[in-house]
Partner chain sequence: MEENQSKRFDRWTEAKHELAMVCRNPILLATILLVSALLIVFVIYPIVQVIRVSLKPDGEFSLDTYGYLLSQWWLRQTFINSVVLGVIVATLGTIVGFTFAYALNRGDIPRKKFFRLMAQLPIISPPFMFCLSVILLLGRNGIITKQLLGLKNFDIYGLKGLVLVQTMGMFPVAFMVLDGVLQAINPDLEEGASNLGASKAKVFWTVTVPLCVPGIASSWLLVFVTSLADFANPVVISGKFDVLSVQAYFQFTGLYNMPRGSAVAILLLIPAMLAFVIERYWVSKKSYVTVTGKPTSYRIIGPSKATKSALTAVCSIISGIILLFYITVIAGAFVRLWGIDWSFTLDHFRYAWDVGKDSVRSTLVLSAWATPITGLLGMVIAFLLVRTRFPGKNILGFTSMLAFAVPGTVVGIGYILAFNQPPLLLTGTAAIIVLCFIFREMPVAIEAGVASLIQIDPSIEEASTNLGADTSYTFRCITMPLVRPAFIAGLSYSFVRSMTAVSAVIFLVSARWNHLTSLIYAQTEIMRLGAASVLSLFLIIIVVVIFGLMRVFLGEPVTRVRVGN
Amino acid sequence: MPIEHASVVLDRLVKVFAGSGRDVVAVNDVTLSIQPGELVTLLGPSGCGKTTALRMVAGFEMPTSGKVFIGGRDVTNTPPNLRNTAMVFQSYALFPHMTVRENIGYGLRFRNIAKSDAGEKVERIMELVGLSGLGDRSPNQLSGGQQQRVALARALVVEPRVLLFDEPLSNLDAKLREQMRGEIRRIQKSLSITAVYVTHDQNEAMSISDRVVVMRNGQIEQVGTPEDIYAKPLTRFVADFVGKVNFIPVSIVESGQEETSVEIFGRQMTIPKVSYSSGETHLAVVRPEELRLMPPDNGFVHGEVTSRTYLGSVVEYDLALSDGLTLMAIEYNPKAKPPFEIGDVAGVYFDLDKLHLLK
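Which coordinates fit this single chain in the form predicted together with the partner chain?
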């Protein structure tokens, strides 16, 4: 199915809602460029303006200022029905008075397609998303997962220039959610269709996206590949929002040619050169799985185990250090090593070569 690849550009987008008493700046100066065929996720806590941004791309909201371009064309003043975007809604928004087939074929009514061709398209897309044989059912005779597929099929069949997803999986149970996000990714890649995907679930964002846009209070906090966002967060907010994290204070002692000498846990150590000047203190982002627990005499510092959570494939430990800091550590393959008990003292070690310091 050839689909016209389209880029999406948000240019200094602002949306203010006039609230009673106080105005809400839902989207605050968002600029973003999405390549044709790319899947970009807007990730952020509830209320940060993801949906509003998405709705401006679809045309349901008019930006207070700024512009939206689709395929290089300024569509800011184009009504939603002429934008050729297709949205998968959080609530699915299926038409309850139509059958599955009618739901999926609905968008084709507006696209000058012969009836027989339209029927064929609908059948093909039902096969693609795994709905064969359910065409005559009414949406309320379907399971949540099947309804989700209908919503997806209904959006795909019109061959939109951009696919828009607003938390499409949030009403499904965990298992189905993982399965569906894999399928969405597969279909999106195979059709290489541009997609904007909104979610507050970082796992979903990481697993599905080419790039992730982390938003906070209507603004973009960071844009990057899932790996970048996870390993090199720019701000404490991003580090905190994406996965579990330890923030460890690092004081810069002296910057050399190749290496920087720093103080961590009251110990002088050297790390690969960073561009901060001596005297400053920065937070290092250390993921729990980077920490290694060892017998008390080893490691940079030792701490007392205050809790231990066994999760099957991993064990999570909380450690209290003598200076009041708490650390979280995750150990994989728990069977390989004798576990620490609560009250045990453990040494903590991590790889200094990959230390990521926040500004």
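I have the form predicted together with the partner chain already, so could you send the form predicted on its own?
The text that comes after this line covers the one chain and nothing more.
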């Protein structure tokens, strides 16, 4: 299906909603460039501005200031139906009185396309999204995952330059959600279509995105690949929002040419050089899976196990240290060694070479 690739640019975008007591700044000076064929996810908690930003790309909301460009063209004041975008909604928004085939082909009615050509487009897109043989069913005869596929097919059949997703999987159960996000990514990559995806689910964002945009209070906190967002967060908010995390205080003792001497847990250790000054204290981001639990006389510090959660493939531990700090550790393949029980004392070790410090 020949879809023309298009870039999306948000240029100093601002959206203010007038309130009874005070105005609400939903999006505050957001600038972002999305490359043709890229899938970028806007990630953040409720109220962070991600859906409002998406609706301004679609044309459903007008910016208070700033501009929206699609394919290099300023579409800030262009009506939604003339932007050549398509939205996949959270609620599916299917017509209950129409069949699957009629729902998918609905958008083609308003385009100058011959009926036979429209029928062929619908059949091709049904095959692409895995709906072959279901064209004569009504939406209430479909599972949640099949209804989501209909909504996706309806958006794709009009051959949009940009595909927009507004938390499309939030109504599905966990297993089906995982399956559908894989399907969305497969289809997006096969068509090389530019896509903007909104979610508050960090696992969803990490699994499907070329880049992730973490938002907070209407502003962008960080933009990067899933790997960068997870392993090298720029702020405490990003580190805490994207996955589970331990924050460990680290004092800079002396910064040398190739190594930096630091104090962790009251012990002086050496890490690769960081550009911080002596005497400063920062927080190290250590993910729970990076901690290794050992006998209590090993490791950098020891702590008492206060919680143990068995999850099949992993075991999660909470440990209380003598200085009041609490750490979370995740151990994979719990059958490989005897588990620690609540009340046990365990040594804690992690790789100093991979320590990531926040400013």
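As the structure is a prediction and not an experimental result, all values here were calculated from the model. Positions refer to the first chain, counted from 1. Throughout, rigid core stands for the largest set of C-alpha atoms superposing within 1.5 Å between the two forms.
| field | Core-superposed C-alpha of K244 shifting 2 Å or more between these two forms | value | Comparing the forms between these two forms, which are aligned on their rigid core, K244 does not shift its C-alpha by 2 Å or more.
| request: Please say whether, between these two forms, the C-alpha of M206 moves by 2 Å or more once the core is aligned. | output: No, because once the rigid core is superposed, the C-alpha of M206 moves less than 2 Å between these two forms.
| Is the C-alpha displacement of M98 equal to or greater than 2 Å between these two forms once the rigid core has been superposed? | Yes, shifts by 2 Å or more.
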